[in-house]
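One chain comes next, on its own, written as C-alpha cells: the form predicted alone.
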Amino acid sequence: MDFDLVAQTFEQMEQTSSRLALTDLLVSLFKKTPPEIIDKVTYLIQGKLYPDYEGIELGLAEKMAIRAIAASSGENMSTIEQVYRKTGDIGDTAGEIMKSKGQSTLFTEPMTVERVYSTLDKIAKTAGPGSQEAKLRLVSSLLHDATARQSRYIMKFVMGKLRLGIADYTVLDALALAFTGSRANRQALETAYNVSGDLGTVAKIVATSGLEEVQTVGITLFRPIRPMLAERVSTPAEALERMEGKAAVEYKLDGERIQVHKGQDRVEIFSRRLEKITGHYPDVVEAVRSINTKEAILEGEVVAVNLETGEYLPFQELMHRRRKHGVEDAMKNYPVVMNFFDVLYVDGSSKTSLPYTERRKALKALLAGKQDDRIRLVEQIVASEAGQIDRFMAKAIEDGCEGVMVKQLSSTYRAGAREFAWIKIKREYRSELADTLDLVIVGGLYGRGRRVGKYGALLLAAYDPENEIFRSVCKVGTGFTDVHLEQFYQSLEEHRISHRHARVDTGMEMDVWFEPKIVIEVIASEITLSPSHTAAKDSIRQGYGLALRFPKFTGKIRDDKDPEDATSVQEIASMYKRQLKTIGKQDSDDRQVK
C-alpha cells in the first residue's frame, strides 16, 4: 500500500476539527487499505506500532532525529536546528527541509506502508551498544526516499508527536462504517476492544472475518481488559437511591489501580491505561505467585504503606515506585500493599458475567490464607442505610483512604463502561463542590516575579465524551510548590504546540498551548457560570459555560489516567445542579431560623 495515501489522509485530518469529517476520512482510508495490513494502519493512526500493553516505544533522541534529517537532506545541522526552533516540531522541520530540497526522482525503493512500518518496528526493537547509530541509519533510509509530506509524518511517528485530534471511539465508528456499513455496529467493535485492549486486532478481525467473528473476541490472559469505571454522587443517601436501597461499600484507596495477570510461570501487571508496569512492583509479582490458581486476572489498588504503623500513605508517595532504575531501593524505601477488589478470570473461565456478590466470593476464596502484609482483600460492608455508609466512610478516611466505593450487588463487570453500577464518594462530599476533579492541562500563561521562566497559571479542561473534545473549565495557579512548577515546565515542553489543539474548546487566550495529555487533580470552592469557559456551555444558560471558583492544585498528578478518563463536562453540570439544590436548601433553612 502506498504510504502517501496514509500521509495525505493525515494531512487532511489535521486541517479539520469536525468529527464527521474526520470519520469520513478514516472510512475512506480503511476502504483503500488491504485487509492484511489494516491492523498496522490502525496502529499508525493511533501514533503507535503495537497496543500499549506491549510497551514498545521508538526511543529516538531529538539530536539523533536532527542528524537523520541532515544525513538524508544534505543540509547542515545548524540550519535544521534553526528551522526546528521556528516550528517546534521535528516532523514539521523534516517537511520544511525536504520541501526546500525538492523531490528526488531516483527512489531506490517504493515508499509503502509495509516498508515504513517494518522500518519503524526495527527502530523500536534495536537496543544495546551502537543502537542509536543503527536507528539513525534506519530513519535516514526512509527519509532518503520520502517526499516532504511523507518525511513529515515519518518523523512525527519517530518522535511520538502524531496529533490527529481523534479518540479511539472515532476510529471504531470508522471501522464500523467501512466494514459493516452501519455505525450502529460500533458497539460490538467497542465490546471487543474493551476486553482485548487492542484496536489493531479488532480492525483486522472485522476487515478479514466480519462482525460475527468480532463478537467472539473474549478475555485472553496477558492482554489487559479496559477497566470498568464509576460515576460519582454527593451523598450516601443518593448512592443508596441509585442502588435500590442496598449495596456493597468498599474503601476507596489512594493508590494506583492495577490489573494483575497470573499464569503458571508468569505474572504481569498493567496500569489503568493498559501499560505494562510489572517492573515497578516486583514485590507484588512475588506475592501474587503464591495465589493458589494456575491462571487469574485480578483487579486491585496498590498503595504505599507505612510498615511500622500499617497506615496507608498518599498517592504521591507511590509515584516513587515509577522508575526504571533503583527499583530495589524503591522497594525498601516505599513498601506497598496490594488490595484486591475484583476477579475477572480464573483458569480459562471469564467471571465478568457473574453478579458482583459472586465475584467477591470467588475473590475471597482465591485469597484465603494468602492475606498478609503484602496482599489484602479490600475492606467491605453491605449497607442499606446512609448512616452505615457515613460511619464506614469515616473509618476509611481515618485509615488514609480517599472515601468509599458503592457497588451494585447484582452488577456484572462491564469492561470500559462508566455507569452507576459503581459509584464513588470521596472525602470532600460534605464541601460545597462535593469532590475533587481530575482535569487536563491544555494551555498556560507565563509566570511573573518568582515564577519567571515557568508557568504562572495553567488552563484546565474537562472531557466531553459525546463530542470527544476537551472544554475549558478554569485556570489554576495556586497549590504549586517550586518543585511542581519546575516539573510541569519540563514535562509540558514535550506536549507544547504552536496553536490551540483541534480537540480543545475554550474562549480563553493563552501564551502557550499543549496537546491534552497531562491530568492533574484540583479542588475548588464552587462551580459558577462563565462566559469564557466552555464546559457544559448552553446546558445551564444560553451563552454560558461552567467554571471552577478558586481552584487549587491538590499536589496530585494523575499519571495513572488517560485524558479521556478526566472528569466529564456532564459530571461538572451534575455537580453544579446539586450545588444549586444545596444552596436552595440552606437558604430555606436560614429563612426558617430567622
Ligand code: ATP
Second form
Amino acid sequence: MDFDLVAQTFEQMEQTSSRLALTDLLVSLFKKTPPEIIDKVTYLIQGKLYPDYEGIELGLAEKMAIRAIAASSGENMSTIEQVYRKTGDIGDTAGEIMKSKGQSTLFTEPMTVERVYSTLDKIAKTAGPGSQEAKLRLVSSLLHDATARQSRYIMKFVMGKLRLGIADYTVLDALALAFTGSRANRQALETAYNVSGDLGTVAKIVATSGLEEVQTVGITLFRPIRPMLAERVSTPAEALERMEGKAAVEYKLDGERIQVHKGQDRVEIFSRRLEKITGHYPDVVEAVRSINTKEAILEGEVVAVNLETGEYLPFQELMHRRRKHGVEDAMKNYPVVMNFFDVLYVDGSSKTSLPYTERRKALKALLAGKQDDRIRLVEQIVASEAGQIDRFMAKAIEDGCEGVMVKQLSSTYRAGAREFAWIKIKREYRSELADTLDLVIVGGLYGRGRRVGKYGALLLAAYDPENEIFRSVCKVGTGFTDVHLEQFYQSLEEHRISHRHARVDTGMEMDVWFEPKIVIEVIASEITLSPSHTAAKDSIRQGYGLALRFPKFTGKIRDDKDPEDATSVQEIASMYKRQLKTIGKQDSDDRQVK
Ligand code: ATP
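Having seen the form predicted alone, please provide the structure of the form predicted in complex with ligand ATP.
Now the complete complex, all chains and molecules, led by this one.
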C-alpha cells in the first residue's frame, strides 16, 4: 500500500475539526487498506506501533533526528536547526527542508506502508550501545526515498509527535462503517476493544473475518482491559437514589489505579491508560506472587503509605516511582500498599459478567490466603441509608481517603463504561466545588515580576467528546510553586505550537499556544456563565460558555490521563446545574431560618 495515501489522509485530518469529516476520511482510508495490514494502519493513526501495553518506544534523540534530515537532504545542520527553531517541530522541519530541496521523484525503492512500518519497527527494537547511530541510519534510509509530505509524517511519528487527536470512538465508528456498512455495529467493536485494549487487532478481525468473529473476542491474560469508570454526585442521598435501595460503599483511595495480571511465573501491571508500568512497582509484583492462584486479573489502587504510622499519603508521593533508574531506592523511601477492589479473571474464566457481590466474594476468597501485608482488600460496607454512607465516608476521610465509591450490587463489570453503576463521592472542599476537575493546558500568558521568563497563567480546556474539541474553561495562575513553574515551562516547551491548535476552541487571546497534551487537576470555588470561555457554550444560555471562578492548581499533574480523559464539557454543565440546585436550596434554607 502506498504510504502517500496515509500521509495524505493525515494531512487532511489535521485541517479539519469536524468529527463527521474525520470519520469519512478514516472510512475511505480503511477501505483502501489491504486487510492484512489494517492493524498497522490503525496503530499509525493512533501515533503508535503497537497497543500501549507493549510499552515500545522509538527512542530517537532530537539531535539524531536533525542529523537524519541533514544526511538525506544534503542540507547543512545549522540551516535545519534554524528551521527547527522556527517551526518547533521536527516533522514540519523535515517537510520544509525536503520541499525546499525539491527532491527528485526517481526514488530507489517505493514508499509503502509496509516499508515504513517495518523500518519504524526496527528503529523501536534497536537497543544497546551504538543504537542511536543505527536508528539514525534507518531513519535516513526512509527519508532518502520520501517526498516532503511523507518525510513530515515519518518524522512526526519518529519523534512521538504525530497526534492527530483522533479519539478511539471515531476510529471504531469508521471501522463499523467501512466493514459492516452501519455505525450501529460500533457497539460490538467497542465491546471487543474494551476487553482487549487493542484497536489494531479489533480492526484486523472485523476487516478479515467480520462482525461475528469480533463478538468472540474475550479477556486474555497480560492484555489490559479498559477500566470501568464512575459517575459523580455530591451527596450520599443522591448516590442512593441511583441505586436499588442498597449499595456497596468502598473507601476511595487517593493513589494510582492499576490492573494486575498474574500468571504462573509472570506478573505485569498496567496503568489506567493501559500502559505497562510493571517497573514502577517491583514490590507489588513481589507481593502479588503470594496470592494463591495460577492466573488472575485484579484491579485496585496502589497507595503511598507511611509504614511507621500506617497513614496513607497523597497521590503525589507516587511520582517518585515513575522513573527508569533508582526504583530500588524509591521503593525503600516511598513504600506502598495495594488495595484491591475488583477481580476480572481467574484461572481461565472471565468474572466480568458476574454481579458485583459475586466478584467481591471471589476477590475476598483469593486474598484470604495471601501472605503479604502489602496487599489488602479495600474497606467496604453495604448501606441502605444515607446516614450510614455519611459515617463511613467520615471514617474514610479520617483514614486518608478522598471519599467513597458507591457501587451497585447487581452490576456486572462494564469495561470502558462510565455509568451510575459506580458513583464517586469526594470530600467537600469547604465552599468550593465538591469535585476537582482535570483540564488540559492549551495556552499560556507570559509572567511578570517574579514570574518573568515563566508562564504567569495557563489557559485550560475541558474536552467535548461529541465534537472531539477542547473548549476553554479558565485561566489559572494560582497554586503553582516555583518548582512547578519551572517544570511547566520546560515540559510545555515541547508542546508549543505557533497557532491555536485546530482542536482548541476559545474566545481568549494568548501569548503562546500548546497542543492539548498535559492534563492538570484544579479546584475552583464555583462555575459561572462566561462570554469568553467556550465550555458547554449555548447549552445553558445562548452565547455563553461556562467558566471556573477562582481556579487553583492542586499540585497534581495527571500524567496518568490522556487529554481525552479530561473532565468533559457535559460534566461541567451538570456540575453547574447541580450547583444551581444547591444554591437554590441554601437560599430557601436561609429564608426559612430568617
Ligand atoms: P475517572 O477515573 O473517573 O476518569 P479520575 O481518574 O479523576 O476519574 P476520580 O474522579 O478521583 O478519578 O475517581 C475515580 C478513581 O478512583 C478510579 O479510577 C480509581 O483510580 C480510584 N479509586 C479509589 N478507590 C476506588 C475503589 N474502591 N473503587 C474504584 N475506584 C477507586
